[in-house]
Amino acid sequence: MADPEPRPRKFAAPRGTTDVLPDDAPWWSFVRSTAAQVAGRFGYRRIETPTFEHAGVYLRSVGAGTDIVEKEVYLFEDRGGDTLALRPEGTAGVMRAYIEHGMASLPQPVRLYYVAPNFRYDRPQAGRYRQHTQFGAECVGDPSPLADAEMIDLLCTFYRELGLRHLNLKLNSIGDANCRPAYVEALRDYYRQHLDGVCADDRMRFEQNPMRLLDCKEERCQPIVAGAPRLRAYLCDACREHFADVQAYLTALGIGFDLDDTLVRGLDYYTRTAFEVQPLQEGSQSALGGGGRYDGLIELLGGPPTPGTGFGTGMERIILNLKRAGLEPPPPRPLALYVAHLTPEAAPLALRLAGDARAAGLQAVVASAGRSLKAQLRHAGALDARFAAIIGASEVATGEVTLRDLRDHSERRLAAAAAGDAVASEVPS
């Protein structure tokens, strides 16, 4: 007897994505609605990138060091024998478009807005994928600190409109080059005393990212991290009062904030003003966004000297938030129009009702074919129709449809060039 044929193997998702199924597209359409619609009033204008771009576009500017370069980018070489790397965030692209399409000539500062995939490889958890979505906002051309406060308000607001609360954003200056170095140089000195005693991880920022020791999550570190030196205490003239400047415009504007002396973000190419927005009851290992200043990342791409700032924050980790906090996305629209039909010669006039339905703004669908009407009416109600129009032999022979309130189960026969406006004199579109 002869083996079996092997099944054929069953997939699944690859590990850390995950799918987008009907039920939470509502919540998928409410966030990248809102994100729109506020990055709109504050005059932000759509851009996007491609999904991959030549790594140096991210390995330059994302920094030696960092947990991207070091761990997490999808390198890939193409047949060109160009080697690439997919999207691990969104700022270095739109930055890199930015001096290719010659922005600087555009009427400064220039406002960018995106929502698009990202893909890190790091560890799963919930709300952090290995692909996961982001909206991002860059204001470029403008070196004033109310431009940064008008960033964090353009986060908050979003948040806010989304239904969020409890947020609590923190807010540090990390200097800029002509202070830095000496603060290297301390948290250097600092941590030479501590190293037998930190993580792997630090042990290689040392050498390669010190800033980044600042970063560190692992447990043991932090008593290490809660005494070392303070950044603030090193800021040049010009970083102090440019960030006295970006807390004076959040008290204006209403929007309260902690300082965190600690907080340096992940990437390289951040100066001056960084800031966070985390739940409260949670830490910072689950924040909702954050950003800030970046003055020297387009000229780090070949772009002349470029102020800019910018933030981006992850859609799966917002849409968890808001179902944790009970939150409902706005109810889909209706289905509001189920075509029955009952013969071979119906479906032509089944096939132009749904149309003149759908022309009218209304959600309609056709029946399959072969179903008996008890079959089709159950498939309706399954689908919450509110109306159903059933066509048979006899509506063909007199072009009139049977148009039933599947609430009170009324019927009324009408022509079917009037369903559609019976429909709609009901069923907002």
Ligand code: AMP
Second form
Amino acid sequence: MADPEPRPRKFAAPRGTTDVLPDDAPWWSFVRSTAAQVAGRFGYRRIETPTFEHAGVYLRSVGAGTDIVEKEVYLFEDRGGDTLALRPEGTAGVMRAYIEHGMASLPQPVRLYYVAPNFRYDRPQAGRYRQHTQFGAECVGDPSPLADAEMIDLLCTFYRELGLRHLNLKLNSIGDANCRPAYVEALRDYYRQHLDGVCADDRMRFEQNPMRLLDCKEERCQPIVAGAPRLRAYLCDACREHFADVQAYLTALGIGFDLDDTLVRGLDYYTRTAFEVQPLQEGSQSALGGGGRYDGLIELLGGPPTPGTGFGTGMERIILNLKRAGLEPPPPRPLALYVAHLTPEAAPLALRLAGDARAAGLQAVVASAGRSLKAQLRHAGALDARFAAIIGASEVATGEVTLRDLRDHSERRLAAAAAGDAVASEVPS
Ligand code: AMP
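I have the form predicted alone already, so could you send the form predicted together with this ligand?
The complete assembly is shown below, putting the previous chain first.
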């Protein structure tokens, strides 16, 4: 006998990606709508940029020696031979759009926000995925410390409105092109004596991106990080003043923070203010959100010198933390009406009745054809419907429907045209 046909291969979602199933959708809607509301109240307008860009947008801005460029970016050549990259982070693409669309000629600053997926070839674990979604905001064209403080205020307001508590804001200044070179020299001098004792990644960072040495998470490198020179001692007067003002504004806003001079952020383009928000009692991998000032970025991308400040915060980690805190999203809208139909002639009436209910703002579902009344009502119960309309031969003959209240099982018969309104009067839309 011939072998049976092999079964087609079943696919799973690629490693490090997740499906957002309908049960989780209320969480996502809640977090997305809160993001849009809070950003809107702060005067931010939505921008959407493509999921992929010319690779240079990221390679040039994010910088050599960063994890994103060295290990994580999804690079590919398209069929036309262009080298493209899936978005690994939100800011660079938005700045490319700012330049391309001449937003420098708009009243400054330009306040933009987005909610978009990012792609990083990272080692997947809880809260770390190869595709994650960030809510990000960018304030472009304002060099003042007030803009940084307001950016942090936006992020903290967003978390507060979601109901997240017990968060720790870490703050640092990483200087600018004026004062950082002397610090980087001092850092190199210090690490040169310790190169034998550090991890392989650190030896690469030493060559390519010494600031990132401070961000190393390897156990054996921690004592070396602890003994490294501190950037704060090297800040120039302008950076020192800027940083003091950011702190003063945060204090005025009642936003608590901890200074952390090992906070350098993963990307190259940051200057001055850097911040990160972490849940208390979590490890260092668990930042909920972070950001900072990037005054050199637009120039790096070929635009005019333009200051900017922004943040990104990961939706998946936020939802994880909301669940851990025992919070619930607003419940989804209930199914108001399930329309059961018992004969082929009843089907058009059923479709029209569901249409009436939807026009009244209600959620309505029509039963699949060809099932018994018992099966249809069981389905209505499984969907937690509030009412079932039943249309059989006698209802078709009179143009009526039987409306069953699925809470108390009471029934009444009424004109089909009146049924939508009858349900609407009892179910909030
Ligand atoms: P970053 O762009 O690395 O500064 O990250 C900003 C925020 O995005 C983090 O605080 C996380 O909430 C989230 N995030 C970053 N990388 C990942 C990832 N691989 N998986 C899930 N969330 C992430």
